[in-house]
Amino acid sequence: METERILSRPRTRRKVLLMGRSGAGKTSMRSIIFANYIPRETRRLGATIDVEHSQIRFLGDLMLSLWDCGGQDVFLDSYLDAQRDNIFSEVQVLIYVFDIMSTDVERDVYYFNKVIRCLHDASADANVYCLFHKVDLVPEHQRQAVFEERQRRVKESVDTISLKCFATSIWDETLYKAWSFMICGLIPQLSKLDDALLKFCEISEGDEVVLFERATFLVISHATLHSHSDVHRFEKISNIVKRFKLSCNKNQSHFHSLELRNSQFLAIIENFTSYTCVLYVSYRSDIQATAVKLNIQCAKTLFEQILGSDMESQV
């Protein structure tokens, strides 16, 4: 039976290191993305002691082994010495978080360099991402300049590796944009999802279709047939809808779908496959919501198959 096949399918495990010095905001962002905290609730979180391990199921068969590493200097020194083999072996992704307001940039870069050397020795193929966090504390007119300067210093210190940097804050969509990008890199054969979503968008006469992971509401894939001025719109929707879902849960209600229509557009968000939600947007005034929902139902089987076959092919 199909249900038995899904339950018995081996899972793809990916090790993700979340590192950075104490107070950078690592645990806060992890709690918002994966534990359904809202930003103001993270104020009660204490400092991480040594390493906190989380096993996070993502899209059903992708298991994220997330290691949240405490950032006090005594712990960092231990990771780089006594725990080196355990920490840095078999890593697929390193996410290193910098407090963009730090006044000790030299020491921040010093520890980052040592982490990169250990990672290169044990997991040379790991992807490396740097998050310059708490940008909301930087005056808005200075944010881009400050980010570019910090990014330049970090990249120059490790010019032998390729890394991607993001400016993030728990208070806006930048956190979702960064984490969507980083986690999507772990999804096997993501191009199949992109191709299928584009075809669905064309067949259903939509202007945009976006696929979200249901629990985190991170963006997995999107198809856009017309340009749009707001490049952060998907992540803004992630933030808004996830908060709406949490409000529903607090009132003992469950989110299933949401439909918005005015004279300019139709937008439908629905639970899609077992582990995804889909957003459909059309700017046509004559498009029928009933027909769109029927198309979404008809497409479910194909996307379930893509997600299942992608995971199986990597085991």
The other form holds:
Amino acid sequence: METERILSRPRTRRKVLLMGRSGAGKTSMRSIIFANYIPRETRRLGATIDVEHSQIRFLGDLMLSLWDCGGQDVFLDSYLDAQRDNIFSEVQVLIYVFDIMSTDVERDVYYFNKVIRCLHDASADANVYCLFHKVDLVPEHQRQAVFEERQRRVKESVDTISLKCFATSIWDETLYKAWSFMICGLIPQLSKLDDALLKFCEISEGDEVVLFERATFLVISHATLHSHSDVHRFEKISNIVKRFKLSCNKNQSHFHSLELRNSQFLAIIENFTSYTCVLYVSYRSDIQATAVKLNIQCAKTLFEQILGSDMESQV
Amino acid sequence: MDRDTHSLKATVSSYTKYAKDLGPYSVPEEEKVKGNVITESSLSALSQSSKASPSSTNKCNIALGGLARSGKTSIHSVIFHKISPHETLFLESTGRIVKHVVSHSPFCQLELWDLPPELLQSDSESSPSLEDIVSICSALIFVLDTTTETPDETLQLLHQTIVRCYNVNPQIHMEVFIHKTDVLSDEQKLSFQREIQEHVDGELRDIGLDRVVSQVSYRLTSIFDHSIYEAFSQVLEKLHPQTCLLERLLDTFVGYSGIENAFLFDAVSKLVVATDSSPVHGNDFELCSDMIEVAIDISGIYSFGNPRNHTKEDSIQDSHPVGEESFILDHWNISSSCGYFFQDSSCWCTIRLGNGIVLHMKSVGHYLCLVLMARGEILDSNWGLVGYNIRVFSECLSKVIKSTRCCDA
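Can you swap the form predicted alone for the form predicted together with its partner chain?
Let us now look at the entire complex, which starts with that chain.
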């Protein structure tokens, strides 16, 4: 059944532009999120020449066509001029990456401004996200201040449109946070998923249930019954599991499931629907892991339906 | 390769001793899989025998030497202070002798002497001298930087150091860490090792120190992959008087529970304290230590997320490390939320892999973790037995630790 789904044509396509000046880290982040690179390996990546297209299947039916646009000034000038129609038409998302350590902020902002204007002409309703990348290079106590300063300058330069900014680094969970947010915006049935997940969480007497996309381990949805002090926990878990998956691959195997229990909590990570994984957490000591697993199996059909059907009704 | 011969040797030696103490186990193959319960008496006999051979106190002294910028301090910081490898670029050179005391699990009690490069020069007049330090050390790790621009000088220094150490302390284990090998291909690594080994062996033979040749081991290491942990674990296993005993305990455990491999980890540093004597495949060590890391990280996130606990003030007080404990955790560069993992002895974790292998981890107290690898179908029909055997194992482990402490006192 799974092969059938993989062979079937994806029903929803989304065009995502990844832009920014040369050396900002566009290809590095793309490789980490979608191609399972470890951060250290990205040093080997060379500069991107012109545009690299990649088709990424996300959650099975959602097709991201990611345009990784090389950022040298020659290319940028050509995107804004000769290739303008080709690049900026039918864009759903623009992800613009700034190097937070850049010394030439003037020029960064100048190009960003031009890109935004072209985008506005061709695809007016596209979402725009700005990533201020390589924050790990800024000393920790200055990060927030530097980020806000840069964000202010960028926002001033394009006051007409709304944009969301993130400070990211390939060395920690901030990158997952930003990408999860951006990709989730593309999933049409998100609110239905949220509701179903909350219900599942209540029925199975869990305290937290999180849904991850299986290949990228980006967070899609979560249900939390009790507030938790760590707001970055999902991204941390993405990072942890992904690192372990790489370690499994080295052993010619793959990660299947995890069960962890101590005196405080029980955590289970299992494959869920064909394209998702689920994390279940309960603080109750009388919850049986086997029962939870059975519940997860039972909920599978419902979630398959939610993830599958809504895409059809979209077309 | 190195690992294989090492474990092969261990197999032979442990089995001969094994046979003497207990008589060979003649458990038929299918019964092994079905499983047997370890009797406590057989294991307590093992722990008794340890009293007979306490060679020294439990603190091992290890000297770390090598040329400037070869990576001595980085090795120490990565393993024992959990500094991420790419941050070691910013570490300062060590200008004087620094003694690092590592005191994690009872089997990982070390004093590491980080030696400045000048000390190894023959004309150095500093006090204490290399001789003073080496005389109290049971091992010397010489870190040899493969990316060095002066290979001749490095080899010369290595040769000199080996001879000087041997003269002061003929029992010393000499370990050459051929370091920063992450840039080399597998073939290059091996030829590098062969070249260095042949050179050193030749020079030692030339001056009539043939017997020293067997005392020098060579290991390929890098802080950017798992090799540094494996190399350091092997050094540790060599030095610790209890290794043989632990190995036999694990052998008994593995044989009676129908599992493939068992590792005893020092949970804080993720060094392997002991393994059973069956051969270990390629990256299994790494996989197991990564698994512990996953368990620590997830425990760190959710152990204090429990809102129901906030109503009970005292339970939070109990579970937070206090006083000395939290000082120790600071010293290890571990946040107290992760530190909880090491105190909670009820923690266990099971990870299933796609190829049917199941990894099971159980903390057995004293900052030690037992990690098992087994086929899923065997483990699933034997959970009760395995659980019982783990309990017996950890009881025996406590006895071993107690008896070592008695000997020390």
